[in-house]
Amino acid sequence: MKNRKLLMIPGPIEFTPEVMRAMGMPTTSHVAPDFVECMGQALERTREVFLCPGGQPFIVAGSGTMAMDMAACNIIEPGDNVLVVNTGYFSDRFGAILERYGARVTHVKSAIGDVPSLDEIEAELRKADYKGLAVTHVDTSTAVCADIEGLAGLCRKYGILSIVDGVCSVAGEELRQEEWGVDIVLTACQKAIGVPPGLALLVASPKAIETFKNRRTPVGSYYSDWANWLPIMESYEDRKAAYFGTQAVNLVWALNISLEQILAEGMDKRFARHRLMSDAFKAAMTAIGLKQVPVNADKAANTLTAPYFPEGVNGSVLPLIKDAGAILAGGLLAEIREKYFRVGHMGAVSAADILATVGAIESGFAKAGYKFDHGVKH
């Protein structure tokens, strides 16, 4: 398709033709037999993609923030202590959501681009009787990736719930919910899941569901209350029509297609492909002299990259890069917003997409007057 710009932001992303065709299908009833089958399949496939065969999946119309809201309101009660492992903008947001439902939130922070160590987090866990720990797997504001396996181990050690914001990680970063013992993983459909925006996805462990069922106070959100949604999800999996709120029908059709494609690729191969695409793109940025927000490669996400602008270049280069064929995102974290930009490379991203994006960045930076060696180590 000539003159089309690659959408290489941290979400929404590029979608497969099959997903886009599903979006354009005639809309069926949310209780029609073919949709009931589609929704049932999507729930079953969600378990497989989250690698949580014993978990309870939820597929609900809403954004990633809605998924965060659903996680918080159903297991948190007023006065509960929750520890937030803070790596950026969306960690701040998670803390604010938890506080809205009455949690006493403590943040463990580190320098921009870094992640608090497990020792620092464990030291904080010893100080209070915590109910849960919340962490953003990949904070889209910093491109920092947290150690979910290690954090989940700490949560098991202290007998608390682990809540993972996987909006920019699920189906892109390695995340093995059941094997690692993570209680809640949430995401949104428009990132590595590969569907246009509009669906909140969440998988809860049996422990999380038990915690919900044993709560002493009513859930503070009507729309997000699992008491309303759990019977709906169970009915669809039993291939029975059910209603609480109208499903986003075309999005669910598209989701089912995308989940099928993800599983056909295989989760291990998909994780490896995202690592390969990320390594290649980051190597290209290093080759032209750009440093990144994460303090080292071990802290960097595979689903996006956050390079700093070089000296003498600022956000005015982004329109030049767009003119050369790739749409990128500016900075988000307030402290450094004007100093860096963000590039998403997740979902159906290919080597050709990476090469085209690198070429557009080189073209834009050259037009902005930045001097570098072209075509090295890409």
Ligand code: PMP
Second form
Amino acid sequence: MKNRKLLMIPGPIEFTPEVMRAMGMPTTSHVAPDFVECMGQALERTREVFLCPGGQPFIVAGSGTMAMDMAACNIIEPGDNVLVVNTGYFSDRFGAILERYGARVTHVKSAIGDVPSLDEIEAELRKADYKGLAVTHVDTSTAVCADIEGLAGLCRKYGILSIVDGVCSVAGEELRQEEWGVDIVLTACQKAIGVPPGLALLVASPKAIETFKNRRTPVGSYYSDWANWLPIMESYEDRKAAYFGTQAVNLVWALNISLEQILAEGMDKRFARHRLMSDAFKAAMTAIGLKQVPVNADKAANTLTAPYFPEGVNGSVLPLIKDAGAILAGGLLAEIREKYFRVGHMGAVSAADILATVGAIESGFAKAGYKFDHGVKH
Ligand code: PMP
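Can you give me the structure for the form predicted together with the ligand, which would complement the form predicted alone we have just seen?
Below: every chain and molecule of the assembly, starting with the one above.
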């Protein structure tokens, strides 16, 4: 009997067999000609997946937090004002990182499950001389999705930089970096990018690079300093070996395969598939009587769902759901941590995965004593 459970948390996710095979390939030197070609291709494909043909991609070993750190330390100088559009746990984290590099951070918060409106953000932008705005596209703690197109438009109107934490969105949620005029988009590889954890990905607009080049003060992080990484990225794209820090060779092999698979599907089709999977899963949760953290459907992400436990059920149902075949995540946002759970459905997720997950949830909830309508009656 197959004993594998579906990993349906909001990252890491289920990876394709081709990606997993690349992880097991013999490791080459990080300056070997075939790795140089692979890294060069991965950089070019990153630009395409971020829909940012004029951007500068960075691929560096590290997690998503490292990508946030890289964005903050290269752009921020002590005393800069930054506005954080705060939708939950990861927006708090972004604020803390920005402060670590000397930014004066103002948070615009909303109620749990909601997003501050564009009017609220604009009112705040009028009050002070901001250098930039940081926003979590999909806050993995609330499953809330921010309006990046609208926010980036506001940033352009006020001539400030837009920085998007796309860790739970890039390659799943619609995000058109260049068309929408976003200056920095960052992510990690373990979510919709579809690669085991360990790579930070970031694409910077020409304006972001110019801001970095015009700094008056040195970058406060040695490892993340673009002065160290920019020549390396440019060199690999020119198909020339370069060294600053050893590349995560097998992860980059795997990344290059995954990016190829993503582009073979096509970005528009991929966004549409994520919407379809999400709609189907959310409809199933509603059908069994569960409410969700996002206050309304147009604010909900497509990469994950955050349902509240129904009356009489708590986190002890998650091991029952796991026994029935699907590993899910508990709550993360402190204020409601015990009251909800999270289900990731991104990357290579298929209709069969969604159905199996819904089945496992129904089975777990039934075992936990929750009474609900088991699907359509004929
Ligand atoms: N931002 C968001 C929106 C995330 O979901 C996560 C990880 N769950 C991070 C940042 C941090 O990424 P990592 O755990 O890879 O450091």
